[in-house]
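The form predicted on its own is given below as one chain in structure tokens.
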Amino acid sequence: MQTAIQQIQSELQGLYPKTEIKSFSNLIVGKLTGFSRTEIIVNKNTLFSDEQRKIVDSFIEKLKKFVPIQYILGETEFYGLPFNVNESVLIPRPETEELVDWIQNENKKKEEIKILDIGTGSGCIAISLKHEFRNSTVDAFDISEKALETAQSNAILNNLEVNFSKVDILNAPDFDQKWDIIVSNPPYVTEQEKTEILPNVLEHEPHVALFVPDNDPLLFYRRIALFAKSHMQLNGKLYFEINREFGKQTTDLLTEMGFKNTEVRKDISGNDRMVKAVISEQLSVNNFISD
């Protein structure tokens, strides 16, 4: 096992920061052995089988091509829960955990609430909220069938019930139900920002879940807000993860559309990252429909 760790560190040297390579080593060895980090140290002289060594070799080759470690392992953790991930879904980010935490803290005294997650991807937001609000009804939309399959597998993995549906929110049908909370982490990276995206993200994570046209960066926020105006309970809350460059523009948009108590929150890195707004009356959406 120690030989495998040294091999990982040697072959990846110069491609990734040392701390990241060390993390890769722990994750790979943990995946192959089931050992915790402490157990890896204690059992460092454990010998790997030929099959385990072949797997290590294949993982290293993928890392050299900058395939994200989460895709290589097929799993990650989000909000303390295990999730399957693959190239049909975005890898859950710590910033999104902060969004879930905001929703959990603001609404923890409520029971039997109805929650909708739009653009669910791996299901990380919907499933985590169902875990926190056990008596709630949680629905989740996504345009991708493969993403929905992954999300459903994650709900089963965590023994939680979430209602997943294939819905294109840009052309959403009408629903005869209303939700107390609507949350979304929609595509928000502009095309011109592609040059700033690392290869492991740009070449492997699904572009449909990442990018939005330069000429309409608030496209999904506007359409989701329109949907929310006719599908939220009075005093319902709308939560978004946002592009750090568009905090004020997003809150201005929501205010213009009649939402109240708009608020921007920063993430742990100090960037504008989350927005909340409240619907205080049922307003007509007709004046806000835009292509």
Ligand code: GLN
The other form holds:
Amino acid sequence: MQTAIQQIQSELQGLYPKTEIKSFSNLIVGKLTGFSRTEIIVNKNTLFSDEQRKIVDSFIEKLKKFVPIQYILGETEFYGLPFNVNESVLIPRPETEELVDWIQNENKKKEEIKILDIGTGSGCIAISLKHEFRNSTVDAFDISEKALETAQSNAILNNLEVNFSKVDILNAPDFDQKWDIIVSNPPYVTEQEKTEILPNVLEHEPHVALFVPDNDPLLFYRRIALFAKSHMQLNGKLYFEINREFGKQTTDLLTEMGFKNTEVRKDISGNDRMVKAVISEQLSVNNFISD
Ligand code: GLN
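Alright, leaving the form predicted on its own aside, put up the form predicted in complex with the ligand.
And the full complex, kicking off with our chain again.
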């Protein structure tokens, strides 16, 4: 085990910061042995089998190619829960935990609510909300079959029930139901921003979950808001994760579309990252008439 740790450190030296390499070696050894950090220290003289050594070699090779560690291990953590991840879903981000936190804080007292997550990916938002709101019904859409399989595996992993459906929100059918909360972390990186993205993201994470055309960066927000107008309960709340460049444009769009109480929140790095809007009475009346 000690040899493996040394091998990880020497082969990755210079490619990643020292602290990151240390964390990789803890994660890799932890994955192979089931040991915690302290157990790793105590058991450092344990010998690895040939098979374990081969796995270490293959993980190092992938890290040299800047494959994200979460994809290499096939797992990560989000909002205190374990999640399976692979290249068909985005790796859950800490900013998205902040969005879940906002929803969790603001809706504490509500008992039986209906929640919909659009573009669920790994299912991290939907599953962690179901974990927080045990009495809620949680539905989740995604366009990608593979993402839905991963999300379903995560619901099983966490022993929580979420109803996943294959839906392309840009061509969504009508649903005969209304939700209290609709949440989405849709694709929001513009093609123009591609150059600023690190290779580990650009070369490994699914582009269908990341990119929007330069000429219509709010495409998903407009379409989801339109869907929400006819599929939300009165005073239903819409929550979005957003591109930090478009906080004002997103709230302006939602206000123009008739939503009220729009609010932008910053993430821990100080960037505009989340938006909330409430469906106004006016809208619901209109929907009722047009129904
Ligand atoms: N936050 C992601 C990133 O930094 C983008 C997520 C998204 O497009 N919804 O790449």
